[in-house]
Structures are given as structure tokens and as C-alpha cells.
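We begin with a single chain expressed as C-alpha cells, specifically the form predicted on its own.
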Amino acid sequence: MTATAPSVAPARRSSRWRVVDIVVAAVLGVATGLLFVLWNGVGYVWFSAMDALTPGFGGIAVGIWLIGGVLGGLIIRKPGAALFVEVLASVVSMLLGSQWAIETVYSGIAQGLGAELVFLLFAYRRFGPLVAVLAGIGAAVAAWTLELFTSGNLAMSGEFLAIYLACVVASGAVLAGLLGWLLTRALAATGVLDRFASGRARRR
């Protein structure tokens, strides 16, 4: 007679936030906000140079401003994490002197919601590179849509809007989505995410 190992039901992932989730999301938000502060100067110069070359090409520089939501969703893996991190990062950026003032926060809300909706579509159960790229694209489309009204882009030509959308989407996919996924994997490899599903998944 052979003994059989008892079957173990897979642990059900809870959508409730823990204290550690809040703390790490806050740290991510502040750190990303500091990155935004740096990019507000460097990225804007790049944006202006590309836009001078061909109107709309400046969108290539936008992706870094979208990365907070992607990182929040990939690391915390809880409803609201993408929005929380992106909005907090935008608030930090505004408080530290963003040239766009309160519009920085409006952008953070829109971009965070864009990324959040993608994670919601996958029921907060898939966090691979494809989902990360789609989250970056979601944030990009939300940013593009908001700028129709806050930046006066609604009055621009259809050609400009199409070029700008394509560039923002490409930038969001690479600089927010793919880069966000690679950063999450790099952090998980150090062991700092061991208390999160994102860290445990990397070890497996």
C-alpha cells in the first residue's frame, strides 16, 4: 500500500491591500516621482527637439512619464495599485517644481487609469511582458486623450494627432511597458520583492 500526498488547493490571491502593499506602493510612487522630476528636464528637451524635427515626434519621449502605473500594477498586483503609484508620482513631481503645475496631477490620474484598466481586463491575474506592454499602451492612449483638451491638441491637424498618437503609443509600449517589466524582474531577482507574488513568481 502506498501513501499518497494530500492534495493542496492553490492559495487564493487576495485583492485586499496589506500594510506592506501600501508602504511599498508609496515608496514606488515617491521614487518614480523623483524619476519624473529628472525627466521633466531631460525628457522635455528631447520632446522639444523631436517635435521641432517633425511635429508629433515628441511623443517618443513620453513613455518614462507613464512608467509609474506599470510598475505599480506589476509589483503590487492589487486593484488600484497602478493608479495609486502613478498619481503619487505625479504629485511628487508637481510639488518638486514640475513646469506643468496642477496639470501634472491630471495627467497622473489619466495615465494611471489607462494602465489600471489593462490590469483589470486581465482580472489582475496576468503580469507578463505582453500585459506590461499593453498597460504602457493604455497609459499612453489615456495621456494622448487628455492632452486633446489640456494641451489644446484638439485644434491640431489630423496628421499631427495621428503621428503623435503613434509615437506616444510606441513610447508607452517600450519605455513604460517593456522597461517596467524588466525593472520588475530585476528588483525581484534581488529578493526585495519576496513578500509579493511578483517576487515569488520570479523565483519559480
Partner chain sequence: MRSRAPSRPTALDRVNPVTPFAAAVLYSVPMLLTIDLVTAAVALGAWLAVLGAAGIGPRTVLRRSWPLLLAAPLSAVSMLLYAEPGGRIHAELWLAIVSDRSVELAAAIGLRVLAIGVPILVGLAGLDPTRLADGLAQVARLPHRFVLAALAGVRLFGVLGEDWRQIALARRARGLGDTGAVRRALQAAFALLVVALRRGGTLATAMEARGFGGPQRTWARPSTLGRADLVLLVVTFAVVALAIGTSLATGSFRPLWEGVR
Given for the second form:
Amino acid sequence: MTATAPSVAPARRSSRWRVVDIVVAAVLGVATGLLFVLWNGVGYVWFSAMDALTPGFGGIAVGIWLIGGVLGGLIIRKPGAALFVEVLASVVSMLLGSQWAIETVYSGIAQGLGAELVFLLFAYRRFGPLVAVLAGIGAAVAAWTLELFTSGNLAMSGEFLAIYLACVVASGAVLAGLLGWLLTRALAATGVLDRFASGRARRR
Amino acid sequence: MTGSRIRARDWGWQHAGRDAPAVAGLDLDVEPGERVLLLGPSGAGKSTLLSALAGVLGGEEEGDESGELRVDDAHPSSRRGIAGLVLQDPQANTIMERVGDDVAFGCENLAVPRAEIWPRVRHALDAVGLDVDLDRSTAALSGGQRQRLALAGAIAMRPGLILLDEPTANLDPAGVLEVRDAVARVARETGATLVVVEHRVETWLPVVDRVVVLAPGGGAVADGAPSAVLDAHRDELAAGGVWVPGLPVEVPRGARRAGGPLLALDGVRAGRGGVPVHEAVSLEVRAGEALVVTGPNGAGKSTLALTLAGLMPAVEGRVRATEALRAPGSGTSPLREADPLRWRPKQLATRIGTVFQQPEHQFVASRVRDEVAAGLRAQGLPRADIERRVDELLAALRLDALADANPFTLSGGEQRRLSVATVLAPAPRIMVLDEPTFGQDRRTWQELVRLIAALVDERGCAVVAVTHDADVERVLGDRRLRLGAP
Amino acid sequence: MRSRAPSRPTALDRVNPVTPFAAAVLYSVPMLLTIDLVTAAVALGAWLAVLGAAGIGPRTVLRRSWPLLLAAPLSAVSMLLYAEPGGRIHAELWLAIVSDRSVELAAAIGLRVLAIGVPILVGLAGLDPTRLADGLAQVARLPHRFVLAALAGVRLFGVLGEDWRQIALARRARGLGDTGAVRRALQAAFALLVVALRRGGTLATAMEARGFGGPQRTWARPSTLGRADLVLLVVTFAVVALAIGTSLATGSFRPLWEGVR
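For comparison with the form predicted on its own, provide the form predicted in complex with its partner chain.
Up next: the whole complex, starting with the chain shown before.
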């Protein structure tokens, strides 16, 4: 863990959710859901084109669908934030007509739990780039596992599954983990996160 | 129902991560049923005090509290619904999709039994004079209606204390009176204690019976009957940005030398989605002259401004740029196309600049300096020229000390000045401003209006300003256009 | 997210918005664990009949579920090429192998996407967010603070459309947007997120000032279950039973885990 940037922990931390935690997490969730809807179009074209032509490389597009959990964990820093944001985003995506219907929500739960688990492993004390990347990977592995069932991937060949896992993990690390961390930092710089430890720690 | 009693003893609050306390050493007693106007320059901690009294300042995760603060002998954060709070931005006050649900929200949170909630909702809506269907969408309400809805939501909780944080700063004159009168009626009927923060003193003088002035980090520096406090502290209040009654703002105008026409509107009706909202307008926008556009909410003022600024198509009629506007000074080549809507963005920016109502909508960079430079870079100017121009503008608008700050972190007045600087950078011949003085205190107001006047009088620009502000109309109204009700 | 212009009321308007969710789970889990043509085909046919009987015609169905018509063949192609091969092999290119088994699986997965997606998208489209939140908190007993905050968040984005418009116009007014369309779009999206989060912070203050956040609360609008809800669940169960029963009877039933072999 030596590569982790020293994330300053505030003097007083509480795992209790304040109203502002809940509401801002909800706003993040809805915003991420709208991003998903957009990506359900743009990213899906890539996903399917690659998937049809190459074994498993479609997974490279998956990361964006995992970013909710990373953002929630990094910004709100409360137990359950990653899960709440990702699940809410998936519900919004489904209600706006996602092509995966209820499976969107199953994915949201699995991906949110995957990211949540990583933040839990670091006891909700570290929120640097490495933890962000690991959270993205956690969500990716969870997504891959769920798709064994929801996409019928159990019937796929071993080679496909291996390539797909590698692509989803790489995508989760970069498009969810790293991008989520950069976005959090950019948001902190605008002052909109001043009521959060994440906003105060990173303000210059 | 009786009003609450407020008691502060050497009270202070410092936000986490800040160097100085927002409020320090405040001693204050407010008796039940008193109606207090809270004044002070920006940064004096007025909003912080209101949030504390409403119990929404956040716990120790968000800052350090010192001294003692009591509402009816309890700390305000210890009991939910102790006070009703109405915030400045009408949109922020609306929580639910439908009117009735929005008013009921507070009652539900206080666990009022269902059978009691709906009578309370109807009573609260009556009290604020909001006669609309309970199923009406809150999105369809005007600013003044939304603020009265927020007030209804607050009093439905039956608080002993009503707190208003610049409730009328974002409203047009009709909305201001609607809300003010609703507050006066509610205060009279409920006997609740009232604390109002507002720069526009005159509006609230008929309602309040006491004025308290806060100083940054210094607690209450003046306190007493409105007339006594205002007389004794007139000049310092005005210097701090308060609109003191009987002290009109004056901005000297130079000799007018109206030049030739830059833009011609020929029977223009603006509107969205092909539906015109106002009668046909035919006029010329001339160099060296300011045109003020007024009219009630919904009359289509902003839409007309966007249309003549080359940002929206006219529903009827034609907007035409004259030869003079199409062939500006150095650097840019003349345009053949007369319709500004069909110009490319970088051609438009050197001819017509638009300052939007919300500065945040305009920002694209993470540093103030880059924000001003962005438009110039898009023009492809040499680097040295850009640097020089940016430095000039930052100095002229007193933003030089903030050159490296993130635009989103600036205060309201600073953001407004920055948004003007970004539009001025490519030196357009026409400036279109949508409500440039909305919600600004007296000091920022004067800076802005002085700047706009100088553009017209010294640089020979044409200015089109959409406004509700009678003072802006008085100072800048070289020519006036009033749009009727829809 | 806002409910569309009032169309003809259908049977779905009488159920609690939570029930379609429960039905979607009840239906999708067994369906996701099977991968055979007969189950999917019978289920899809049964649902189209049920929706028609409930007053939801084919035009509405098509309008709400068109993304599936793209998604289904694409899922099928992936399965066609990369499924674990079995039976006769028709074509082969590097890892892509089209075999008897992959053709069959591809047809089954494509149809399954439709069978699961169509009824769920139609059933969940245009739910009123307020009623849904009431149901989730009162009937499904999800934590009410989170449900209500999510509802407030949804409403907030309803009013952000105007912000987005202003942001887009402001780009043009400032002379930006001639080049780098993608970068400008990302900047605009970031600006919108900042505006949304700032509004969210203020909204939190407004909500807290109205007493939001306590452990106990009452509900002005009761959310209850009725006969229509029971009917929907029974119908859902019947469709599952019919689909799986038919495929078992015809000997074509294939659970997902048999696909592993």
C-alpha cells in the first residue's frame, strides 16, 4: 500500500450518515444513472461491436458502468455509500428504459457491493488513487461474476471468459477507479464538496 | 401558539477547514414574537447564524462551536422542526413534485398523524395566500409562489421561530411584495418570532420591529429600533453593501454619443419551440447606447435577449447585423452572413457577448486566469497578446488577486465580475446582459453598473440589459423596451 | 423520469408501483437460470397476451421496448461465436467457433433477452416517482431517509434541463465550440454536475430544516397493496410455471448450469 497517496483523515470522523451525505449521495446516484443511460447508447455500441468481432474485448467499455460505486465511496466516505450510489444509478437507468431491464439493478447491487467491499477492507480510512483503482477492480470482478448468470456467460468458452475478465478488470481500474478519483479531485477543487471530508482534504 | 425566545452568549462557529470563524463572540437576546432584520456586510456570518438557529449547521464533523446558543432553552439542533427556514433560491426550497406533498413533507418528518397533516397543509397554504391545487406541479410555480410555498411548508410544522435567508433576493418586484406580505400575515397570525436576512432594507421595514447589525468576526455591533439603527449607521451599512433606504445609488454617465446601428430587429418575436411569447419588436441596437428591456415574469425578456444575441432562432421576423458590426476592428475579417445565428461561435464572440443570469453556467476552466483566456485562445491569438489582455481585464475587474482560484469557489459578486470579464475578453461590440444585478448587494451593484456604463460611454459599445431592477433602468435606460404580460 | 402525458389508464395503474418490481424479480430469477428456446418463447408469448388483455397494445409495447430489438441480436452474436463449442462445427476463426451448440444457445439467449426485457420494460415504464418512493418506503420497508433523498434527487434533475440549455448556449456565446466537440461536451457535463451538487447541498439544508432525517416519520400518502397487486403476482407466477412446464414437457428444458458442460 506504499503507493497510496496520504489521504488526510479528518480529526473527527463518524460513520453516521448526515442528511447532506444522504442527499448528495442521491444526487450523485441520479447523475451517474443519467451517465449510464448515455453510455447504454454510446458504450453499448462499442461493447457489442467489439464483442461480435473479438472474444471478450467488449469488456473494455464496461468501466463507466462501474463508476457510481467508486464515486460514492470516495466522495461520501460512509459505509454503504458505494452501494447506495451504484444501486440508485442502476434503478434510474432501468426506469429510463435500459435494455437490460431488471438485470441493470442486479448488476448495480453486485457492482456496488464489489466496490463497497474494497472500501470496507480499508476500514473507510483510505481514499487515495490506489484504493479507488482497487474499488473499480472490485466492482469489475463482481460484474463479471454476475454476468456468468445474467448474460448466460457460463455457456461461454474458457478463453472468452478469461479475456473478458482481463478486459473488464482493466476497464474497471481505469474508467471507474482512476477516472472516479480524478473526478472527485476536480469536484473537490470547485468547493462543492466543502461540507465533506473528501472536499476539505483535497482543497489546495 | 407563541413565539420562541433566542439566547446567544459569546456564541461562535468556525467551519471545518477554514482559518477564521464565521461568527464569534455573539451576544443576542430575542424575545418571543419579536421581528428582527439581520444586517451586515457579506462575510458577517448572517447565514451561518440562521443555519445555526434552524439547527442545520451540521454537527462537529463540519465545524467548531463555541459559547452558548439556545432557542427556548434548548440547543436548536437538539429538536427537529424547532424553526422554519426559507432559503434564497426558490428552486432549492422546493422538495417534492407536487404542491400538497411539498407542504406535507415537514409534517411527515415530525411524525404528525396523517389525519392531522392535510388540514395543516390547507391551512398553511391559505395563510400564505397560495390558492393552487394540491396536485399542481411545483415546477410550474413562479419564483414568488415557490417562496410562499416554502413558507407554507415551514409554518405547517408550527414552529415558534421563522427564519428567512434573503427570501426575496431572486424575485421580481411583484414576487417581492407577494412574499413580504405573506410573511407579514403569517407573523401576525402565528405570533412566531421572525428573523430575516436581507440587503434590501426598505422592503422589510413595514414588517420588522428591530434591526441587528453583525460585523465579520465581531458579533452584533448595532441593535435597536429600525429607524435608530439605520440613522446611526447609515454610511457604514451602505459601505458594507446594504441598501439603506433614502440613500439612492448614483452612477455618473458620460456625455452620450450614440453611434450608428449595429443590429436591426425587424418584427422579431422570440420564443421556444416555435411558440412566440411577446408582441413583435422592431428596433435598432446602436453603438454607444444602452437599451434596457423590462417587463413582468414570463414576458419573454430573456428569450428575446438570447434571440438578438445570436443564440436562438427568432420565431417570427429577422435579426440582422449591420455592415458596421460585421466588419469589426483589427484581427477579424468581415462577414458576409447577416444573421448572427449562423455565425460560428468564435465569430459571434467578437461581435456580440452575452452574460448569462447564472455565472456558473458560463465557466469552463479550473482557474480564473484560464477562464478569461479561454475565449481568447479559441480566437487563436498569439500567447503574449492573450497574457496581456487577461492581465488587463483581471486588474480592471479587481480579480487579479484571485487569478489562480477555481472559478466555482468565488463569492457571488466575484463570480458575476468574472463572467463579465470572460465575455469582455474578445472585445465584442454588443454586450447582452440578463439580470446582471440579480441578488447583488449595493457595493457589487455599483461596481457592475459603473462598469457597464463605462463600456457604453467610453468604449462606445452597445449594451442590451434585461432587468427587473428599477435602479438599473434609471441609470442605464438610454432607451427602454417594455414587454407586456404574456 | 417524469410520467408521460396521461394516456389511457391501464390495469397497471391500479397496482402499487412496488409490485411490478417484485414481479420482475420473481420472474427474472428463474428465467435467468434457464437458457432454452421453448421457455423463452412461451414466456414471451404469454406476456404479450397478458399485456394485450391488460389494455397495453403492441404499439405501446414496441415503443417502450425497442432498445431490446437491438440488444437481443447482439447478445446472440456473441454467444454464436464464443460459446463453448459442441456438436458439428460450421465455421472457425481463431477463438470464434460456430457449432451446433452455439447456434442453439445464440437463439435461446437472443429470445431470452426479449422474454425478460419486454414485460419488465413495459411494466416499469412511466412509474410516478413519488408513488414509487412511497411504496418502497412503506410497503417494501426500505430505509425511508434514503428513499426520500433519492426521490428529491430525481426531482432535482427534472429541473436541471434548463441549466443544461443555458450551459450549452453559454459555450457558443463565449466563442467556444468550434473545435473539440467531445472535450466541450465533457466540460459542459462537469459544469452541470457541479451545479447539481451545489443544488443538492442546498436541498439538503432545506430538507433538514423541514425536520428530515429523524428515525420516525408518518406518511401523508398511504401506500397499500390491493387485489390488483395479488393478481399481478399470480399472473407472473403462472407465466413462469407455464413456460418452464412446457419446456420440461417437451424435453427441451436446459438450465444454465448444463451449459457449462
